[in-house]
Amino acid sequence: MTLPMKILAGAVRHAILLTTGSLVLAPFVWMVSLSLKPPAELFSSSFTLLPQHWFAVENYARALTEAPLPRYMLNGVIVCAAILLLQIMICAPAAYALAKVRFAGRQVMFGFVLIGLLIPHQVLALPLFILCYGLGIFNTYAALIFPFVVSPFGIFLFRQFFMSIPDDIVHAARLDGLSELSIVWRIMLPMSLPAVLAFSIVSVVSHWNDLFWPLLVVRSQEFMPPSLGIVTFANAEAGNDYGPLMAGATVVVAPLVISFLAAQRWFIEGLTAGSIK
């Protein structure tokens, strides 16, 4: 390819990336913009990102005081942290067995994991709802945590990353007398930190933003996660005043954005390293 063609191809790629990136970021930029404006400017005919009269303090104060938003976010931290911890405890040994342990039916079991990746969680909502009802755990943290402790994506991601670790390391650990579980926790996971970070971001983002399942199993504000809390705030408190509602949404989204930006390099490495053996 000649130099002018390379320059043209690079320009086209960057134009496409800038266009798609702008389309993705536009709702978030508009959300932050509305959270800074007074009610009179929210539906102004003139388009401006920055407000003519700053109303940020009032909007964010109302978002934090008129609804128990800090409580919602604390619930989100508790639920997401518990789900992530249990997922790693279950998925890492399962992925290690599929990657490094030879046993009959291993490929069949991995096939079931791939099938699990294809099934949307909403398909399992009814049997999980009946199970939670039978266990009597409605309106508790357990109802928000229990259905997600096994993650097919987590097993798949860890298995692919473990496959890239040389078998000689595992054999040496076995010769040193380590048990299989000790190999998982003391060798495989420390060597797979990019995969752990990538999976952590995916898990936390998906469950922090999940509205469908909490809407089914939680009624008390004491256990509402951020996504459900924002919906309740919109219905009960904000009314037609979208400034505080957008301020609350910005507060809920901000930790996810900051976490992703801080761990972006490891996130990309964790998703791509397992594809190279």
Contents of the next structure:
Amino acid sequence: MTLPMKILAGAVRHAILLTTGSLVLAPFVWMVSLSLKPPAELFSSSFTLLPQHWFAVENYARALTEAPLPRYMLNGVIVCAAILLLQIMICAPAAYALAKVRFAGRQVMFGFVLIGLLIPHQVLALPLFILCYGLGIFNTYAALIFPFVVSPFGIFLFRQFFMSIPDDIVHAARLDGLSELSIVWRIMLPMSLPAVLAFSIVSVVSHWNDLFWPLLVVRSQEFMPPSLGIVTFANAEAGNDYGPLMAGATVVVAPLVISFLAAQRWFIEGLTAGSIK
Amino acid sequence: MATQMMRNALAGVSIHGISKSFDSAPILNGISLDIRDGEFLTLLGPSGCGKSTLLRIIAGLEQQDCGTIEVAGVKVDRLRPKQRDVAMVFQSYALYPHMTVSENMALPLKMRRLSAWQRLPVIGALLPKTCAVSAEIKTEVVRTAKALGIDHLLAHKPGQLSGGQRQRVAVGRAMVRHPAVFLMDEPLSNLDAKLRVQMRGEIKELHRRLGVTFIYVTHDQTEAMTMSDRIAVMLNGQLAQVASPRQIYACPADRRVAELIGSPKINLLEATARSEGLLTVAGSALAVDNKLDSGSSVTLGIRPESLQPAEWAGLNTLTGRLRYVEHVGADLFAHVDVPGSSEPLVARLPVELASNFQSDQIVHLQIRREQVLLFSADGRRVSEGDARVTPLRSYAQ
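Coords for the form predicted together with its partner chain, given the form predicted on its own:
Complete assembly follows, chain above in first position.
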């Protein structure tokens, strides 16, 4: 390829990436922009990103005081942390068994995991709802946590990562006196840190943002996660007052964006490992 | 420590009738072998002969289909790897990449001496005796590291080390808990040639110093010849011969054993018995001590050093056309085409003769008659009935 062609190809590539990138980013930028503006400017015909009169302090103050936003955030942290911890505690040993232990029916088991991957969570909502009813755990953290503790995606991701760890390491660990569970916690999981990180991000993001399931099982503000909290805030408090609402949404999204940016490198490494090795 | 020493002092390994198949493909076929306490035994064979599988069965990492294994007189078939008092060094070293050298070496001791509670990150340190035991482990790790010359690397991760250093760490991790038996699975095959020679010496020295049983798997005949007290040659899942390196070289039980040992490879020539004590080979006549039936065909094995240049053709002398000469410093290897053989005959000659040879000239090579090996059609060596024949223990099931 000649040099001008290369430049052209590069330009086209960047143009496509920039377009799609800005399409994805635009709503977020708009949200942050609205959260800084006074009510009068929200629907003004002139399009500006930055407000003429800064109204950030008022909007954010209202978001944080009028709705129990800190409470929602704390609920989100508790629920996401509990889900993630339990998911790893269940997925890692399961993935180890599928990747490194020889037993009859291993392939069939793995097949079940793949089927689990294909089933959308909404399909299971009704049986899970009835199960939660049966257990009497509506309006508790347990109702928000329990349906997600077994993650087929986590088992699949960890299994793929564990497969790339040589058998000799497992053999050496067995000779060194480690039990099978010790091998999972002391050897496999620390060696799979990129996968753990990638999985953590996927898990935390999806459960932090989940609206569907909390909407079904939680009524009391005391247990609402951030997404559900914002929705009730929108209905009850803010009405048409979009400034504080956007401020609330920005506060809710911020931890995710920050943590993703911080862990971006491991995230990509974790998801692509195995596919390019 | 004293009891450990006592136990180690009797730590031979007995293997009786071990068989193993993977998916109905037989890998090991009734292997029986007694390894003496403190012996350096090498399992030698081409790749796929089952030598690594046998080692893994001894370690307890694979389960045999039948047969038993005893370590130090105790049956270990039902014991888990960690209970067998064996340590293993792997071809890939199998170091834990997320731990430092010191943590790698300390792990086997931690798993044995600390309870599950004591091994917990924060709580463990608060429990009684944890600190004392940890300090003791640390001292032992440092002592072992010093003995191997890797004490300056203790804080490094395996990824920062060279191949030779990783090798030493792997040996250190095996050594630190004083096992009764060392198992080594091609530990040198990932090193470059120079380092391999050096590590060969170091492992031999280690064996001499520790005095415990070593079982060493390799496909490299030089390693087997230089390091072993005895070599067990494995072919197709069976033991072909178990003997000292010298015996294996001089008196191979089998044509395949003869081919495996020695570099350059032994020359094999098809020959026909003409009359009692006389063979025809490559158009020449050769007198042998064996009594062979007239007309029977045998294979003649001649080591390169069993040939010497001769002035003219005659009895016990092969004549051929010189293809080329290899000068390897101390020796000269002459590759000679002889009639009736597709492969050239290789002869090791003194370097002083280098100027005497030119390609395509006709050369005469005299066979040192007493060093000739004869193999029958089924590959077994034809015995002369003298003391040079290695008695091979029969373990047929």
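Positions refer to the first chain, counted from 1. Quick caveat: nothing in here was measured; it's all calculated off a predicted structure. The term rigid core refers to the most C-alpha atoms you can superpose between the two forms while keeping them within 1.5 Å.
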Core-aligned C-alpha movement of Val257 between these two forms, 2 Å or more
no
Distance the CA of Ile7 travels between these two forms [rigid core superposed, Å]:
2.8
